[in-house]
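So this first bit is one chain, no partners, the form predicted on its own, shown in structure tokens.
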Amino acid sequence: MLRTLCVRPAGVQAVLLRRWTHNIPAIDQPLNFINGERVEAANTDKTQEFELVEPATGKVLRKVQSAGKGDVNRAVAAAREAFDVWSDMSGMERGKLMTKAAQIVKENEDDFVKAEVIDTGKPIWEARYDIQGCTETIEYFAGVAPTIMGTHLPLPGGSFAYTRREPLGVCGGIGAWNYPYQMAAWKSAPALACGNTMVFKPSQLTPITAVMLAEAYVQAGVPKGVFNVIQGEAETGTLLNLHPDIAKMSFTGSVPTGAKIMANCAKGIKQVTLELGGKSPLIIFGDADLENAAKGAILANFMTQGQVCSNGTRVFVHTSVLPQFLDILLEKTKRMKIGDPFQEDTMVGATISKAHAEKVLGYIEIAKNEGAEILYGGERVIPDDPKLAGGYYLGPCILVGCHDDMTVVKEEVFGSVMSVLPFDTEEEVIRRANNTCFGLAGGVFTKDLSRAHKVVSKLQAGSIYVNNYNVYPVGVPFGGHKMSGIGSENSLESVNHYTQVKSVYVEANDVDCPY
């Protein structure tokens, strides 16, 4: 997905931590958690197991079931029977519970962070600063639930109306696997502090934090069910989508899964939050600070290795400065150490899965038959310690000599590859950067505050950044436009999507009727 912050901070030193063994209850333990605690799946058919992998060394940690029907009905409901209960609850009484929960996280913060790197292969400094980031977002809703209040009118005759904004119900959220973390404290925190409870399935490539976000709810004194965490691949997420009681589904992930999801939505009248893929364009005009740029750039490829759905892949540069920019960014990234994400300078970890890996080069590849030319990376790196040769880590990927119909510009790779592309105008670059089915992000490089206004009120993105790139605070919305998704997260907004507003007309006369 992206980040909350981006940035290491200054400083840090090159610091080769003790390398974590895999001993932490979230992974050796069961890792659904239906009404309170961690139970074993029921579905005790082998054939529907799934391997987790960690990413940094390509081993198996173990096997997990996935949750078939009855572990789905277990867990919605125990949301159904918990949300009484939370609904009823003022709002100053939920924040409080969500904000003891964002503490025992802070507490807990290195196990957290640990897992999140066996999860995701993410180098360790980018994992911190996702679980202090989105931690935030709890403290940040727990701050909102008070403030969700309806609204009132004075009508002729001393009568009145007033609005009541209520939880929907139940809700269903499945996050994807690049921010695991993020995307149960993303989609759990609104819901929660509008009175819904929810029954959440990470993907089942990362599906350890989820849990012990669970874990924390409790621990503060959520009342168990509120929010309920189903392990599996698929089917499980289907299951959970047609349920009959499920009120909402929010979703992250592509755009295929999104429609099937949204239509099998449509079925039950369920409302929708999607938060799909992008092709973001990312413009670097000829005055811009070129050295903020190529950080840009970078930020806007690279993070994460290059997994995230907001990532500006696209990099229109002014023909004017191309040169001079591919010089700066070619020497930034040569100087991306790649290796154990447990190693505080490594700036590039593990791609998620062999077979992910696999799907970014072959983008490289068709990008060279179609006449690309790799300016730099582009190829699996083996890294010295053997522990690690079973990981997949790629080099950051330039690609130079690009035009707009090649499949890697047009495509979203989901990996560390970055097509360059030279322009000329800026109404040339505008109808190119918008040339797309997907509408998530875009950035501007400028000096000039004008045009970089005028530019962003052109672009057909639910975020833009102006130099900057992929920096989202809490409270500022994310959501995107087009085939980019439904709705947005992160923000006051999110208090639309997981409420609905009921109306109540108060009469203060005698009721005037013909009849």
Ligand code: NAD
Second form
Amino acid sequence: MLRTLCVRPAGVQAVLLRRWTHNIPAIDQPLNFINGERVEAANTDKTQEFELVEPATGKVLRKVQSAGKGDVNRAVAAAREAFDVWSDMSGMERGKLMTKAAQIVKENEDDFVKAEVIDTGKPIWEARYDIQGCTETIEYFAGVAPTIMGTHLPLPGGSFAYTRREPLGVCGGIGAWNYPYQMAAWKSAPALACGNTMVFKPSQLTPITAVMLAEAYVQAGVPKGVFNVIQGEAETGTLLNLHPDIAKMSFTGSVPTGAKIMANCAKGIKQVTLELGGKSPLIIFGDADLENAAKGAILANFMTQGQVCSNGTRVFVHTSVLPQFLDILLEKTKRMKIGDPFQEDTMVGATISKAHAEKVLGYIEIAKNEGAEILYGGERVIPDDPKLAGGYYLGPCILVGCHDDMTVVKEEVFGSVMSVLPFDTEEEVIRRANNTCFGLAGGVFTKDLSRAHKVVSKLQAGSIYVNNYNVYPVGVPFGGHKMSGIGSENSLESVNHYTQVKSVYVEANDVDCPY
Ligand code: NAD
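What I would like now is the form predicted in complex with the ligand, since the data block earlier showed the form predicted on its own; can you produce it?
Whole complex next, starting from this chain.
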């Protein structure tokens, strides 16, 4: 059990989690975490609360207090004060504390996994995979921390220059709801390794595991104030974004919100990393191993109820193998069990919210009206268990008869909707794959590696998979091209995004000056 750092204050109602009463005190305590502890928001006005709904059941779990201006100021001030201590430590010291935090998360893995399932409605095996993989991110950057260094540059006459790679200061992080723990870990780990401190705002739909991570950092000995979590919606995010002591924003979410974040950063000339939406192509050539290609197409479309930014939702299939590919794909998709996310064999859990499920169903309706044919799925499924009746479970949807001008083929649906698009030539498919304002990811299935690399070089996207899809090893940069974003997360690349270079000139001789 994760030791919680504060006792529930009087007056905060305990929340009974019904069937899923997991004894995770982390869930029903205050969810703003400032200067090393869970705190009540200063603004206790009830209008400053939002409801936390459990996707699996559709029931309201609790109310969460939004951080108002005073709370955001308090969090940024705590991070500002902690910055002096944290940035003064050696990388080795920071790395050791981060390694310990990762260890604490591992010791409490079950609680993290359950909290993530409660928050997101995703199948438990996926949540476990997310927690384990993203804890590796913390370990990776703990190892990177002592290696962050500048360069030495010889100059004439024994003079020299050197560069220092310095932290930026207090960084702001804002996350989306599909991978809540991942967002908190992918942003905090490189930021903290580089000596920055952070104020992080998770999505209002998934506020829990970021706070559990904050507790783990503090329990590991990371100084109070180094990683703070504030809760809220757009208003809280804007307060954070505009705060004058924020040196950089790292944002994951939709393109329209990303544009607002960037515009606000421009006002303060703040650095910004944007991880935004996508409408990625997955290309299956005629010589591909169709069994693997079908698996790849499912990984590229149906994980986390299809709510994955890098999904390859435009599946281009060579006409010579289209019927065989669809047979295998259909057979595998039909086997995906839909329902209780806490069952280990569940493959499709609940969509994040009623509103989002309706949006996804709306796209399917438009697709039908525009001439697409539903090969499979695309409807609401009500599981037998009456407790799940209020959740929004959607059957993974395969659309055929699609063409490039359809709304569902052009816009990001962010749900389990795969559009299958036949093609004939390599040149044609590259042109069609790139015909989008997005550029997050893409995939190629073929046995011909020279073709694979030729196509890869032409695809306009930040992450391309050859004969696989949607894997994210921490050592590999992840980020978007075009309107899918700016900058990268993961890997040594992100050190560049969380540090700034200072050049130091050192004169070894008399000053050469005519004055
Ligand atoms: P969203 O843009 O609606 O919200 C994202 C976050 O921004 C939330 O925390 C929200 O509260 C906050 N926010 C909203 N308006 C704000 C404002 N004006 N100022 C500051 N903060 C504000 O996105 P979402 O619905 O949470 O997530 C879905 C989107 O995220 C999809 O487009 C998806 O592709 C994208 N996404 C991208 C990646 C990536 O790595 N590229 C990963 C996951 C999700």
